[in-house]
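Consider the single chain below, provided in structure tokens and representing the form predicted alone.
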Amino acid sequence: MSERSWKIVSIVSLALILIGLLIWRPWQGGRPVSLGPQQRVETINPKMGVHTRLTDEVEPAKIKRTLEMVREMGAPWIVEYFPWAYIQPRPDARNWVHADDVVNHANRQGLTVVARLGFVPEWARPKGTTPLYLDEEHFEDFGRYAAEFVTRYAGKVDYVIIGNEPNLALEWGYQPVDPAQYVRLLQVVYPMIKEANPDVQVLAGALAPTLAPPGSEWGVNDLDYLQAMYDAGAADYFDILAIHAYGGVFSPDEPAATDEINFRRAELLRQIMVENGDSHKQAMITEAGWNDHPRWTRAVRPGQRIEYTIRAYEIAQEEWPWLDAIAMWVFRFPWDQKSYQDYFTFVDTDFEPKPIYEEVQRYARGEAQ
């Protein structure tokens, strides 16, 4: 065979190999990824956490890499979303594959999982409603899902959050915001979870910090909503209060004030717990953080974001014994959001660490700032 023929054969062979890889690669991406050896988190602050947002990350290798990087940063806690509609798309169907991947890889990395449960499947809500719409007719269906979840992950997931920001009309499926209805949800779901797995700690609240005035169609002030929860009998139906504590443009040392949204607003929610006889209960900040978008009016400079984030972790450890953990929003998105949300992240979609990741890692290792 001539040299020219050999070159043609070589080129064709290479092309066939590349085509084969393109065909094989998507199939290979869905294969199980080895969990690897058991790991543990090394950190000077055991309350550090992040919201991982792996809900839409479909590649097991990227799930594993995300959780490895969380451990390497020094954060022992993660908050992760486990949508009901993804796991139970039909009443008689269950798909636990993605949830299994997240939970098993998180456990192997030595991370503590706080599972946020929500997102209603089409079969459990009226036609034309959003996946955040949950009416009382389907409270028990949601409770059965939650009970299945805590049974399946007994010993692997010890914390679950019921709902998310129910004081906002958007997050309540555009139903009228109703604290008493949310309490009725807790009254149905809490006993079902405890019967399935008594060791699980149930988190309630996860309220959006808002100064919405009385009668607003968009939501209810989080302080007013929490008091209304207690008035409706919530105390016996949750173990830990979930708090959202965004800093806005303020330092984490800015004093709490009823007419301001800042990080220490969490102290006002804690005060309401105490006033209602719940001082024996703990709280957990399941969303918090600062944004460093260069043009967003609620953002801070990148250096301030780093400083404020580390200071918030310090406050949680040194000043708030009633707080179990603080999970910053958000570690990484599977793809660029093309919005201010990208400026909450700690690493890029391609896993390139941002300066905030590296500085938080230095803090967790006890290195000088």
Second form
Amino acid sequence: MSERSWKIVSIVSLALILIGLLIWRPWQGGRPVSLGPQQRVETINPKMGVHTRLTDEVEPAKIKRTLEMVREMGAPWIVEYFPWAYIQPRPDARNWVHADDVVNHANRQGLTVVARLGFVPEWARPKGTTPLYLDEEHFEDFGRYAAEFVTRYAGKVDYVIIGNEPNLALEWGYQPVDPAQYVRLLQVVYPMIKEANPDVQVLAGALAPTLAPPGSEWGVNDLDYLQAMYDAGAADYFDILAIHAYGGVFSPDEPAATDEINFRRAELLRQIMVENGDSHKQAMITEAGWNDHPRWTRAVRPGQRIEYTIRAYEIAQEEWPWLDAIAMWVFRFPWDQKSYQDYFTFVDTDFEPKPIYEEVQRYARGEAQ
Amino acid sequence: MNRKRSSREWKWLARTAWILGLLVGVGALAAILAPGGLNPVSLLSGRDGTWESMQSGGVWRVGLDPSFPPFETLDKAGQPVGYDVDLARRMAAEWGLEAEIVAIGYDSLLDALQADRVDSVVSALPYDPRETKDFRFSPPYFEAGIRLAVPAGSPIDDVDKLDDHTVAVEWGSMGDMVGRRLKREGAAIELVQVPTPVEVLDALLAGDADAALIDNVTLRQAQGRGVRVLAVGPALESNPYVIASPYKADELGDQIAETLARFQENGVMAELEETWFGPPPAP
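Next, report the structure of the form predicted together with the partner chain; the form predicted alone has already been given.
The complete assembly is shown below, putting the previous chain first.
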């Protein structure tokens, strides 16, 4: 071929590649979906919320549909996970596409977003550690991510949770569980967030309810852990306590007890806040719920799950003025987990509402149960 | 044009072939050593290594979670018993083997299969299309999904004939979900929502409902106790139980499929069902 022919072939090839990329648009992570008109949530209980799980939902249309259904159910609050490793996979790289989708669609649906921050990228932890491993050397890196997050979403996301269930070895990256170390994380990250966006409320804790005995390699009793947090000086480094309040096989009216895991264990955590001079602060339940798996030992019947869930929303509204919101785990998974986890959901992966969705919706509309 | 290769070309070819060979060798080794990787017997002989080792050891290692009667549970002596246990033993006997039952927690069954702790899982395991990349699933041997149930002698013999009738469901259950779906799709039915599956059947027998939407395990158990209730039409929400084996175990997979088909034909499956659920109701 002549030089001229080679040039033509090269130009045509480059043009084809360019057209292909424009059609494919791999950097956008899916076709954008219109936000639609501004919506508002109609509900008789403004504390109702759900934990969505959009982290691995890659289709913007499904992100939008999920959040529409949350609004239609009557829950004004969502808790959602924004993994650090997804947004900052390398120190010099940022990918906000998915997070933007979630935040913008949630805002447009009239939902208040509580952002859970965590999941450490590979570059910020030693080789061979899990993404939940965060050592003190990288607390500032995490703080910078959190500060960028609250700056980017100023006016759109007013609540962030620092970490998740740090009283479990698994969630603490299999480091020895250490409340003082978690408090040092708060002491680094809290001022960085506040400097970036003083309007943001920082949630801490999100402790796993557990009766782990002293010295257990798996975790620390949540009541002991919270007191140890206060002892280590946590009070000045969070605005709201995040609480996990799973009900297990018990009714939400089962009284709280230090040797029992039930919904009202939240009251014991609140009591520790009061005893440590934090009664002026609010709390928020960022995970709660009942499970109706037919084979799981900690499950209840489907009808009990409905009854208990609605009663828990009522308790939050009527009995706990110190609580801002309660988010039930979990609204929907992008795909079936094929385990007991599927029996925590309110809608199927294909968006078919479960009976619990419709019953909670009726409650939120004030219809008789 | 024909010409002899120079010694330099031959050297280049030899070096390239050597590097390619090394890469292929490393790849094959990685495929063998990876969790759930290739079985060396299969790799070298082209045969199913799982089936080969079952034959040489005389044992079929079957994983199950003995917490779901009547499919699998422990008897007073702590021994595993149930429909799946018998099914595994009957199948193993067909192949001249012994079934070795390995008790494993439900959520770890497929992990145990992948880690080669068992050869198959026979544990009321629902079919999961997402797992077909890693596991070989048998044809269904029990449909546990939601059935439309009616009292014996009912004129309702299909879901299309439910209009203007009452349908009992357990509140919040999958049967309730199916009932609500039918209503959304236009069926003129009234749902009678009760707290437990037992009360669903009670409502049906007491005449408080004309039909019921209930899972087939509960239904078959009731039928076995002599409750005169019949399932009509196909499952409205399917939940088939299958046997899982390693993806590479093609011979074992074929043997399981053939044996299940044979058991269907010669009445072994019906016999097992009658043993563990009781006799089916007369039509």
